[in-house]
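Just one chain follows, in the form predicted alone, and it is written as structure tokens.
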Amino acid sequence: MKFTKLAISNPVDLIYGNAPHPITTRHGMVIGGGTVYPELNFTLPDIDIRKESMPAIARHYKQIVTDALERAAELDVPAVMLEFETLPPMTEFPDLGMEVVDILLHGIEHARDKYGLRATLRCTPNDNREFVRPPVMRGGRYLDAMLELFDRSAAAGTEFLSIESVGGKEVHDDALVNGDLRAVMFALCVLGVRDMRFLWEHIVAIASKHGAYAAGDTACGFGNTAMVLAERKMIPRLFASVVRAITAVRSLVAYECGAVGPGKDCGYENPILKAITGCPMSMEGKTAACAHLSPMGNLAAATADLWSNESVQNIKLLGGMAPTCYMEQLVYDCRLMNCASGEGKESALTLRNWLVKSDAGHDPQALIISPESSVRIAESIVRSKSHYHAGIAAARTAITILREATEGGCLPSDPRETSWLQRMEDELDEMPDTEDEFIDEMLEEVDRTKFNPDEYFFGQPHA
């Protein structure tokens, strides 16, 4: 499938809780149908993950699902999603991952029977393929184990399948550190696109086989890495903002292959994808500070259909165990958005605009995913004739948005930052007209000790 027009072309309609193509779970939770629901993401405290430690690990996950869902029921939440992001050994050895999946599914069923809570599970195996250097992307035991976990999890009753895939990351990491926009484009719009297509054809087939939903990917290892480096002042924020816009081209491939959402929480490119696809999206912001800092803690909620916390360790806080405390925070945020929606579209839009305005003028990374910016970038993507050209178009549109904002006084103007706008524009002007030419050039430039072209092109870069 190629998206050639926007599902949401008016920024006014790009708003939390509403998606043109909502999803209904097996137990009647409608995601994107007018209500924002919490999505709780959780992980273990420091612990050695191996077969011998599984009894202790099992106790953690039993405690998490029992206590968090009990608190959700006490707060009158009609529905909630839990996300299980596996840790590397749990994907490498699917029996370990499945032990946790079974614990969570049992806990969800118990909460459904006891409280009438419509809970559901998203399973997100981590992508271990990069553990081989150079990464082996299209075969080998890491891929086989990951696909096995997807299959067994969906067969057991997991309703949503997601991943933070890493195709192209071996090139992208150096590109970020070097401020190399050409290499960013190669990693995301050439390598990443090819790997996404390969991987998501498998995931969509598995979901279809078991009546589950192929939910979506995220460019976390790309756009969020850029964001964290920018927060640490290691790369320019304007550069990271343009990278974010380009990541949407890569993440869109999951939907081109048949994913239907809700997009995964750490994909801050999701507002752009929502405008293109109309699929519901999960988002994270201020409640993700337990996992990473960001400059868009309020704005990220403006277009959310699920509101998430990223990932919090199961440790004791004064109020209780951390996942339970974060469930409460998510619930109250969702209540506020749903209350505004209940007052009518004008009230909902007022709150959305406040969420946007509170962040958009402080950091370009927030501005670039505002509803207005997202629609502009999305439009540039669907008008493009290839993923390569879409990446260039998304970058150009982002640069235009950022230049308008800095020159118009809507963003702080630091000469050390703003000089990057022209630098990036000059790089785009020098990009070849065709993808084939670009691939030929980049294959001469990239470090072959870190990158194996055969894992993406099978020895035929132009195929």
Second form
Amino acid sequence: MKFTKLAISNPVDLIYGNAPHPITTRHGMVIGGGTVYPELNFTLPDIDIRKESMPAIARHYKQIVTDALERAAELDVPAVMLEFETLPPMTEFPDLGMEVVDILLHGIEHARDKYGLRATLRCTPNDNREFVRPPVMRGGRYLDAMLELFDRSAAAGTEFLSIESVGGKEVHDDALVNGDLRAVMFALCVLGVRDMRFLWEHIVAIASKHGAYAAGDTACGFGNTAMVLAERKMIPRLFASVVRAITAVRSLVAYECGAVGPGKDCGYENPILKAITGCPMSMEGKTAACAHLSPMGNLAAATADLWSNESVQNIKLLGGMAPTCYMEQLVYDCRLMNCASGEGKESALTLRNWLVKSDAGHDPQALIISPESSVRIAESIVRSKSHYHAGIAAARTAITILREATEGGCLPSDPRETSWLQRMEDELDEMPDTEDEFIDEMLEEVDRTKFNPDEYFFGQPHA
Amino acid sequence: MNTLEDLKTAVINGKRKEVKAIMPDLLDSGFEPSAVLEQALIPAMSVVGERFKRNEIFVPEMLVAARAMKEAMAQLEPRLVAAGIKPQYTAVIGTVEGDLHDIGKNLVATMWKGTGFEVIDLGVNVSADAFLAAIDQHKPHLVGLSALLTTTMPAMKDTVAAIRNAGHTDLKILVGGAPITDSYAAEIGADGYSRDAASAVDAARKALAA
Ligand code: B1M
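Please supply the coordinates for the form predicted together with the partner chain, as a counterpart to the form predicted alone shown previously.
Up next: the whole complex, starting with the chain shown before.
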């Protein structure tokens, strides 16, 4: 493990707006340097994405960037991040994606000239490698197109590069619906870790070539899938919460490869990563209700350096187009946090603790990413000798935290749920001592029609 | 001697090994294959489906039962074929072109299998042409389309149009997925919509009966 000690070891210091390693953008926006800024994310309403529909698509993005930045300026925001999370054809055909990147960069520049607003862009191409089944991870046109979009986008002026990578997901999806913790561990800590190393070497290289920042990844397709399934009562919440703790091991690899943050908004494992790396993190919560339900709308803000709405369609609301309205909401959320920290650490902590306390007793997923739990889980990760062992350690710590909370009355205790704590612990007890043994066992168990081990470098030096 | 009730209970509880042992016993002691299907397996899965609908069990428990049913079907199918009994309905299902979301679609497929449909799952990112080819090959009674992205809703619409334009005007089409609504289903010419996997069985049966 590259990180062997925590950047933030005292939960009191794990707080919004402040990261031990802040980042300064080209135009002087400091992320993690004391102020929380909005990060606006947006998407299209239902529209076919083809070359022919690009004029209509371009109009949407022009409208989004113009109106949303105008609203930000009207509300006296000194700086904002925009995130362009592409839609799959925009990565598959980088010319389409670049058309939007150019529109957004132009809008950002215009807002800087007109209002003095220091806005910047994060570009998050899609990881389309799983369009081929089983996924082809190490080459092929999907990987090439994705790297091309990263490269051209950074060359054009995008400052932050992110991705929601999918390595290991072909195994993880089934693992989740089957409640299979061993397969979760294999997907995240064996397959995911290997793929992240491969991918992030490329992204970091592209970023440094263009003077951009390799920002961070997210275990969205893993942890958030589990969270959504749990919220829909499809899998136990306690199981999904343990999965969340394990996802931190996978997402950490981006930082081990040189990512510097801000971590991607939908990575609810980010507080754990902030404690380990000291890098600033983007988070989303109550103001992302437009995108999905999350059981930690307030708590997620407790450690945020950027505060995001995750995604909203460009549709008309009474207050304006939806992205503009969401910009406004994010601005007010950030104002409150910045006002509290402006009054000093004690006020900042009071607000942070309210954010935590108002959610932590309602849902195990929230409890798991509270500052206290995050530091405990982070500690168990950095003390481990490999990612495999870190996954087991994170899961065990999460189970201990959840047991303490359910038995201590801090979380509701439903026997249908709590029986899973023992079930998961039993599975962890059965895990072999070494990763090699584990891989041998899992290669026998996993459905080979869905996954190709050769794509993960088994038996090769890179592994 | 084992009874149909024993088989039903074993499937409900997801006891695959037990199911494996009970099946030959039942079949050798003269139970009609159709009775095993209709009086034990389908009712078992319908109990499981109901429990899931009422949030009494989670998906992993439901899938354990589904695997137990699959175990039984592996033994039962040759007998059903020999007796000339075909599944009442065949369904083709897939996630539309450009869309990779499949967890919801897989659950719908599981529920349909549990109710005795033969289900051909085409996977994700399925083009209209691939749906048409599967329709020609399998002659289904029902086609299920899933879409999770607002940007792939047009692909759903195009797929429904392609199916209709190919002359399959009576073929029942059921659609679903987070951004899909009842009114969108009607607008694009589908025969039904369901908001979740648990109600997809009723929605399919309703469309098929219409
Ligand atoms: C035939 O008849 C029927 C009948 C009923 C049917 C049916 C068919 N199909 C479904 N149903 C119904 O029954 C099912 C069971 O009850 C239900 O199925 P659901 O699928 O709704 O429910 C499942 C049981 C659980 N739900 C899910 O599995 C979906 C959850 C969310 C979080 C989600 C997930 C998990 C994923 N995602 Co995606 N994802 C989101 C989702 C957010 C949300 N609120 O839904 C959504 C849909 N994704 C989104 C996006 C943007 C994307 N995703 C992407 C990728 C992924 C993952 C791969 C990481 C993962 C999918 C894993 C998988 N194997 O399916 C990308 C697209 C990839 C692609 N080409 O499809 C990407 C573009 C992200 C990116 N930047 O790369 C958003 C869509 C926005 C939009 N414009 O539409 C999104 C709403 C998240 C968000 N808040 O932004 C019902 O809808």
